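Consider the single chain below, provided in structure tokens and representing the form predicted alone.
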Amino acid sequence: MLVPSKISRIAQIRLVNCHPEVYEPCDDSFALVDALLADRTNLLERQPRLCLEVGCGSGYVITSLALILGEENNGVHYFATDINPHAVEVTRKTLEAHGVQAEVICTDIASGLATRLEGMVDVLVVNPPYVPTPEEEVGCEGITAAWAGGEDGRSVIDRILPVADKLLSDRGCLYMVTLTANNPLQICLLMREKGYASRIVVQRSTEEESLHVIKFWRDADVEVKEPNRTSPTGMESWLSQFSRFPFRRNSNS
């Protein structure tokens, strides 16, 4: 049995390197850690093989996941990936400072990995870029791509959600940071149309915005809907607790 100590490891901040064009833990990092900390026993209970970061920034994230799953799960194969050849420097170092392993590779999304990939990711971690900006901010050099999401912060995230079903294996799960803005219920509608189940992990408000965490699954009893069919029942009513705020991400923090 774990010692608490064990079970709350997690990338200390002060390994975890920086550079002026790299998007530093903040607010939503720290939620998606939480809700992978929440989520313990239950992403050991699937022992994965293969997990996958899309948009490392700083490697906190991706790093954190490591130390989570700990010794338990030795074998695990990591992979990270980020747009910002800058982030994927950053997160090397960081990988490196806590003495964990991983493959990071500069590229969108994930590609040129898809099809290496496919199909046998069983733990994905995502924090996009969810902010509602102009769109041609989105995809942009430097450290603004990490949070330009263009109309209604959902440019990225829609390009990813494809990916993901593509990677995931028949046991992985998606874990997704999302903003009110972006409509998580029409999120969760999409992948249900694609067989999968979703509850929040961890939600989070703070002055600039109301974030939840969310975990996708391949779930063999939830039927395929077809699009623009009317959405599960309670579906909206976990919804209808986030309340709207202002929604930009601090660069700053």
Given for the second form:
Amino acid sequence: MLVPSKISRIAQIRLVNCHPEVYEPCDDSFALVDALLADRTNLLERQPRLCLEVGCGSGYVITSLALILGEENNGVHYFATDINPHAVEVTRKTLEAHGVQAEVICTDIASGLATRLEGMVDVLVVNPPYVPTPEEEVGCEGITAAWAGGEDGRSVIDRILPVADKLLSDRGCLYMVTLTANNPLQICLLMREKGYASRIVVQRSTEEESLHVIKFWRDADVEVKEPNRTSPTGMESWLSQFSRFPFRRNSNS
Amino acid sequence: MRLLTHNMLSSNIKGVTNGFPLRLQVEKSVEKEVDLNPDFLKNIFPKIEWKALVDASRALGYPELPDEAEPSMLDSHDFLKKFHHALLELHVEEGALICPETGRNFPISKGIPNMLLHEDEV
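Now that we've seen the form predicted alone, could you pull up the form predicted together with the partner chain?
Full assembly next; the chain just shown is listed first.
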């Protein structure tokens, strides 16, 4: 019997639309899709119903996610947002070229959606603007918004994290691309304080940058941190997964 | 834009306390058939603001949804079909979403609502 071709299908570059003001699929996009593929079995076991990509750009990632998890017939629905009006249009075309459906909304992160979608998102994927830049470049018009991340590349990431916490369902998980300069260890600690476990799904190093795709999910074993409490036991072994990587450690983290 | 999305969007203007539902103005709409998935409908039903869906579907010229709905109706295939059609098969291509409190107009173009705010609205 033939294996259905849909298994492991992802978006095709030749069908991805482009526009001079929209970020084209690049190493970080490929790393994120690789992470979703690598985690496919786990994703399917969670039986996701609503998936969201924040910052969909060319549409490469949300299209791939829809091809990986299957669509309406499986009862999965997709939302995608971008702050760049050109990007949502390009995403729409990319989705159409692959014959997949997603609801595309032009907005900042999940503004306008976060109230009603609270606790409903099962899979959240984000390739945020993570490049350290001067703060005034953050959220600029056009393609700059796709990469300008402000100080330590954290300005937009730090705005996304609380929104992610609000949107994710009990079984929800977040896949996010980070750069070493973003101090991913500290991001994991911040999310741990909100009750999330985390794991590096994919790591890529190039001459210029070291990328990680980190998965976050709610874990009942992670104690929500109260102010001034010492680290729970087991913290050391949890931290050890990061020791192999050249994460910068802030003295205050 | 599907009515599922309409049901999940609210006005994000700073200071607006009653931003849901956004009033729907339709200039162009299309229907796209998709497979009916009863499990999805049953799971999403409790999250749907029914009146907003009824009003939005009527704005699109689909009058079949009952004024009120309760979970027991999900056992009826006829009800599921209508719920499915209104929620997932009706698309607004061109039009606008209007903030119920301020009257601010969020355009929908090529099926994509634009919820971007001006600087003084954030």
